[in-house]
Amino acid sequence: MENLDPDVPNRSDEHLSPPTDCSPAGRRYAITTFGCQMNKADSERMAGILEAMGYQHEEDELAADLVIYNTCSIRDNAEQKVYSYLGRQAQRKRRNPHLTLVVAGCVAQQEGESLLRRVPELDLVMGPQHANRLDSLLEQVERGQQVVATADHHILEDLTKPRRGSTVTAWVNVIYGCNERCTYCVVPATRGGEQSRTPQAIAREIGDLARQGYKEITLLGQNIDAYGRDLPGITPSGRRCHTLTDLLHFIHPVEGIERIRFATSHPRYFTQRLITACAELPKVCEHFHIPFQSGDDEVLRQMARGYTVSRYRRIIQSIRQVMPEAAISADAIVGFPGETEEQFQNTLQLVEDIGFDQLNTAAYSPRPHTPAATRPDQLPETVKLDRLRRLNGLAERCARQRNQRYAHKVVEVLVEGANPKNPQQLMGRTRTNRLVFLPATAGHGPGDLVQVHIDVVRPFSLSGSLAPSA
């Protein structure tokens, strides 16, 4: 990993701003998330923190007194986009000295003190490591101080209770960091090393969000697969716990909860045991996402992906003999460096053949300190956006094959909320992820597990009336 900025409490004269009234009475604040469901769940414990301290939550970016960008460092146009915000905020900045600017998550983590260089307004830079220790670094941007905090540092259990995107299903975090070494991959700079939260600690945060009316939760780590190995692995009970598979088994029986997730997958340490147990355990919903990122043996080898296509289909295999209705979804990046069409035309044949019900797509992006990004080989950028186009047609293509499934089929779905668009719809999802919009009536709303009728099928939702009560 490289050398990562320290925390710096008091930085050289040149760095420090005039003191300014951040107390938090009667302050707004706003967040602005970009990037990955971590972040997303890293911004809701921000927003907790926030609020304890007695900010009051803002909409509007441009009214807020703190505003926060949660930056993703994955591709290069989230990374512009980010700056391109940063650039409305300096000018109100300039204006009102009051205003607090933060950059959080993997760009504050990749760019460090530079980006005090870059954008000298900025108050806080903090990286994904540091979200639980928001209060803290906020004090020293009150007594004055320009602050980084982008050292390796060990990630304090949550304080705060999150404030929730939703009232329905609730992300979790059980393992923070990564420990691989994908070629093309800048998140273990800016996440660091894996680290497991306590089964103990993960049943707890559950437990509180089942009393609370919480439905569905999911379980998210950069690469939940490695849950446990850094953990001594026994529970109070003298259960081990060392693995995700163990892990699903321990959270089952918390009472209240529905249905429980986990994402994202790594093929290399996806296991048949892990299959066994989602078929088994009821409340685990029947949807896996497992990135393969290259249909071809030889770009995974330079990608250091560690496994082969023919184990990605074999573990797709395994799942859809035990689990014939789960659906798949999946990660995948064209214009690799020195992808051949050859080698794309591979990608393409395993799309066609594994029919996934959802692929994100992306073109390779060189991202700094990454080896990929420094090989000659670099395709053009006509290349690559032709080669996504391709693989997003045929992406859309086996969506919509695989919602045909669904067509006149009852489905149970778990309501969230009002579709935003469409007062007269409710929005929920399948236990398979699938997007479904249903009627607003019969007293339905956010939290009820409903019996749905689909009547239309799209390549990625679906529509139906109320089913008739048995």
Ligand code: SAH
Contents of the next structure:
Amino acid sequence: MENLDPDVPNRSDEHLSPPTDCSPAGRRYAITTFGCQMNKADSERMAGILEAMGYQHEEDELAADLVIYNTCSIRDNAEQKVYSYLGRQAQRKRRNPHLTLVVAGCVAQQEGESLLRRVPELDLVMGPQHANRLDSLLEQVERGQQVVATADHHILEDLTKPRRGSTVTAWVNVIYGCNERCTYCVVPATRGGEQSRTPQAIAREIGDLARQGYKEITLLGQNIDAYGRDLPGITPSGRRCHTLTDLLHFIHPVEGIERIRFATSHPRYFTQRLITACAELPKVCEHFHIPFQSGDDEVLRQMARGYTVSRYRRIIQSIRQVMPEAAISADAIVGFPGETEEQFQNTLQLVEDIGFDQLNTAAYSPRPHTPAATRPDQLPETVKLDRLRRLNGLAERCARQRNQRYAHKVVEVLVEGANPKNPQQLMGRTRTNRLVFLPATAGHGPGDLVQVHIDVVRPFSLSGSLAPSA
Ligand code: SAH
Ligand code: SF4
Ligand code: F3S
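Right, and the form predicted in complex with S-adenosyl-L-homocysteine of this protein, after the form predicted alone?
In what comes next, the whole complex appears, and the chain from above leads the way.
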């Protein structure tokens, strides 16, 4: 029978897996997540959908009846990882036809049907825009179809409860997709165009989180400064909620939420109004993640980033004027095609001048269907890796130096849980997003805001002890 669902490629019978008893009751699922916070948030929602269908969670992906790889293709090595995992599962599937194998996320979107050719054992290939309709896609799989869901799709509100990894901090998507065209980046192709959720849906989710006892939320978007520009004008209450700044004001009153964060900021759209709101709204934490990618104007131009190094410096200056303690983190790429040693030196200079609390660094990796990948002036791996090593050395020095300001100070820490590597310790974060370890003490647990005296400072974490209460 011809299927009429645009997501389902028509296949001849010999491609159909035999209809098997795949009814969810009693079946166990495992999800392995690669990539960024968006993917992690998508996985939490997909897990919520599966549990609403009757599936049970299974830690061991080699023991599960349904396996989802939620994939990332930001760099080639992220993508390659998936194929080795899939190889193992394909072998399992040949022994156990009842196994359901799913590839979700950015590699699924990028590769689409060609993934089926590469791994014919797959049951479902689904792009990120389809995460919230996992249930209906699995129903098609249960009918014996191999399904590819990569068509551009309006993202539906997820009506189930996500299965969140934490009981204290939660991610809240506010805008999906990205309309930028950074010449190195695969994300617009994998996540599609911008789609903002309504302020009401966001506030409802945050209200539910507060009622469940969550204390901290992080608003998520690939370019969160774009929030609201695709929404129609006025909210039912007659209030405009067109920008991230408006949204922060709109959700700030939710009772029970103590801390609000947001990521990722784009220097092109970052506004003074946003800085002022962050300084004025007490729950908004003093941490900004604003990737700069390169410290050289010509490289930025070739990356199509839409700002100059001096604009970036001005943003940081403005933040520090009103929030001198604010932590600044960023992403940077080394070895963009044609990047000269001198241009790379400009990146080092910017890092040295700003003094980042944390820097995520990457060697440029050519990605399919991106303009920079076709340039003839690709740099040799050895040059990229040498620059990466030098930048990492500097970034670590900066982080260590920045962390010194916490030595022997008392800071507010939101306890997130036990240290997985040492149950004698609790771990939590400062408002500036520094990871802090402290001895587990009777009477304190996840969700508590405690005052901690910092005794040990490392580049990427701090340790301390409970400060005597005032
Ligand atoms: N939306 C965010 C970043 C999303 S991707 C922004 O605009 O900054 C996360 C990070 O991966 C990027 O900040 C960039 O530093 C890195 N990245 C993206 N594409 C890359 C590529 N082709 N090679 C190496 N690093 C890349
Ligand atoms: Fe990629 Fe640029 Fe969009 Fe960030 S803003 S996701 S780097 S295209
Ligand atoms: Fe990777 Fe997709 Fe996120 S490519 S970084 S999982 S948006």
